[in-house]
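So this first bit is one chain, no partners, the form predicted alone, shown in structure tokens.
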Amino acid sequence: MIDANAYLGNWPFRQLRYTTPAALLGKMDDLGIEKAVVSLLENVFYKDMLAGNRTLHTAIKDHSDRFLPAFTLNPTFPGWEEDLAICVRDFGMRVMRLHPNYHGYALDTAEGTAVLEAAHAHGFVVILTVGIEDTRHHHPLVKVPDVPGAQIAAAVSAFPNLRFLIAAEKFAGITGIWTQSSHTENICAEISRVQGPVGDIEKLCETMGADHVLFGTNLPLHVPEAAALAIEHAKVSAADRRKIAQGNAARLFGL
């Protein structure tokens, strides 16, 4: 399998397992995950994204056969364009991760438009991270709503030639984004926060087509077996199961 949505690093509100490359690789081996697209979890809160991106690059450079880095950009931070240039030049950046809700901007603002235009110019895949964990579990002083689906639908419609992965979104949010978007060929979604209704994977395949659904775990924040079992028990064809488990991610990320 290929995990389309994972992290390395720590979370300030609870202790996590599988936060280091060695630990994450061990869990991947246990589950039969060949490769994972990873970002640095601390970059959700760092002011300086480049510091976190350097940490990620250093941590995984000896495991390029297993990890594909998704470097985080924050277009509200002064000098983010230079940070992007460094990530491209020094780290070989191919995938951009965005956290609009945690970084305090909307995708339809000047900042959001600028970072998506930069991604388009470089031919990146953009991981639009809707949330990190269930908002009911947030610290009472750090309540961060998920990125609104209508905002995401408008963004993917405005950039039909930019490839998007919708990450950490629930079933209703994914289907809402799909139906509200004027262009859908450029949209994929991973399933780490899809936890119902009954037959959720089958229903996503019916709505979006199996070519647009990807396996993702949201490790180390979520229990990865949930997503793996969802695919294993989904009532889809063997060919569609292979697409969801690895084929779609391999095509999207060029793996």
The other form holds:
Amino acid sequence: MIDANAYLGNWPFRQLRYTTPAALLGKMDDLGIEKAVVSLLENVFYKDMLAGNRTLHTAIKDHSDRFLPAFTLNPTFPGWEEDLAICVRDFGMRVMRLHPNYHGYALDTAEGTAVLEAAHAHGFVVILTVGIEDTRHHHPLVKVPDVPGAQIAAAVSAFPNLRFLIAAEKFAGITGIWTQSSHTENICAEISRVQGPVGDIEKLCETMGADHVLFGTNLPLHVPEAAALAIEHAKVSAADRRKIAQGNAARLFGL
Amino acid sequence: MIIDVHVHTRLGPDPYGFQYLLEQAAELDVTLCVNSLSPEGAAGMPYDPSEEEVQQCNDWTAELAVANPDRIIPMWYLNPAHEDFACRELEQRVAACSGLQGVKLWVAVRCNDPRLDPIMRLCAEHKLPVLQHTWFKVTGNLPGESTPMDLRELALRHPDVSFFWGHSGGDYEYGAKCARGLPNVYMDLGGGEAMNGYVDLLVEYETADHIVFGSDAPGRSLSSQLAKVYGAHIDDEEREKILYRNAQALFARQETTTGAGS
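Which structure goes with the form predicted together with its partner chain, now that we have seen the form predicted alone?
Following is the full complex, with the preceding chain placed first.
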């Protein structure tokens, strides 16, 4: 399997397992996950994300066969264009992760548009991270609503040639984005927070087509068994199961 | 074998896939403890259902239990605001049901309300486990929605009643601390996302003897909720206790006193 959405690093609000490369690799081995697309979790809150992206690069450079890095950018912070260039030139990164909600901008603002234009110019895959975990459990001083689906639908429609992975979105959110978007060929979604209703994976495949659905865990925030069991239990064809588990991610990320 | 203490159904059309759930439960050998909070024609689940709506919900639950005697345990839905009617409704359901059964309470009133006391005395008499919804939401609770601290009050007031602690409090870290030290509560894993460390934390504070599997299906998938257990760092004995042995032991108390489930 290929995990399309994972992190290394720590989360400020609770203790987690699988935060280091060694621990994450061990868990991946347990579940038969060959590769994972990873970002640095601390970059949700760091201001200087280049420091975090450098930490990520250093942490995984000896495991390039298992980890594909996704650098994090905040287009509201000065110098993001130069940081982007360094991530590409010095770290060889080619997947961009955005957290519009935690970083305080909307995708349809000048900042949002500029970073998506940059991604398009470089031919990146953009991971649009909708949330991190259930908003009902957030720290009382850090309540961050998920990125609105309508905003994502507008962005993917405005950039029909830019490839998007919708990450950590729930079932209804994904189907909403899909139906609201005027272009859908450039949309994929991973299933880490698709945790219902029953039959959710089958229904996603019916709505989007199995070619657009990817295995993802949101490690270390969620237990990866949720996504693994969802695929195992889904009543889909063997061919579609392989696409979701691996084939679609291999195609999207060029693995 | 798995016992799922937290399953919903609704009358009328089946947009949430109860039939799918029944088929999957058969494949995975899951016994479903089913309640209905959704009367026919309602837009959703009324927060304060009428007497007629409660009866309609329970009629549907009874019908499903009769049709699936080896798969479904009915959990009778009550509105404590109905006071005497709620007790009569429960007594009639218990008298008419020859199998295992329990009670489900949702958000009609907060569960530390004294109007629950007569219902709890009946539950103690008939050894009916009570699935009480709880949630502590940083985004704000519904009117009448019980917090884990409300359930702590109720559990202390009724030590002879066994409680399935709905959603483990929603925010399971908050719920786990509220439930600590209570011998008559069982943390229900149903609902919410499969957070890394969820079950590990509950085992640390409540021990595996006080956790039961619940899914909150069909709104939640069985896969995601089972993952909480299979992804935890616990041993096989603890896993079996959570998945079925604890709930099985609670329902077995009914069998020894009433012959239910024979």
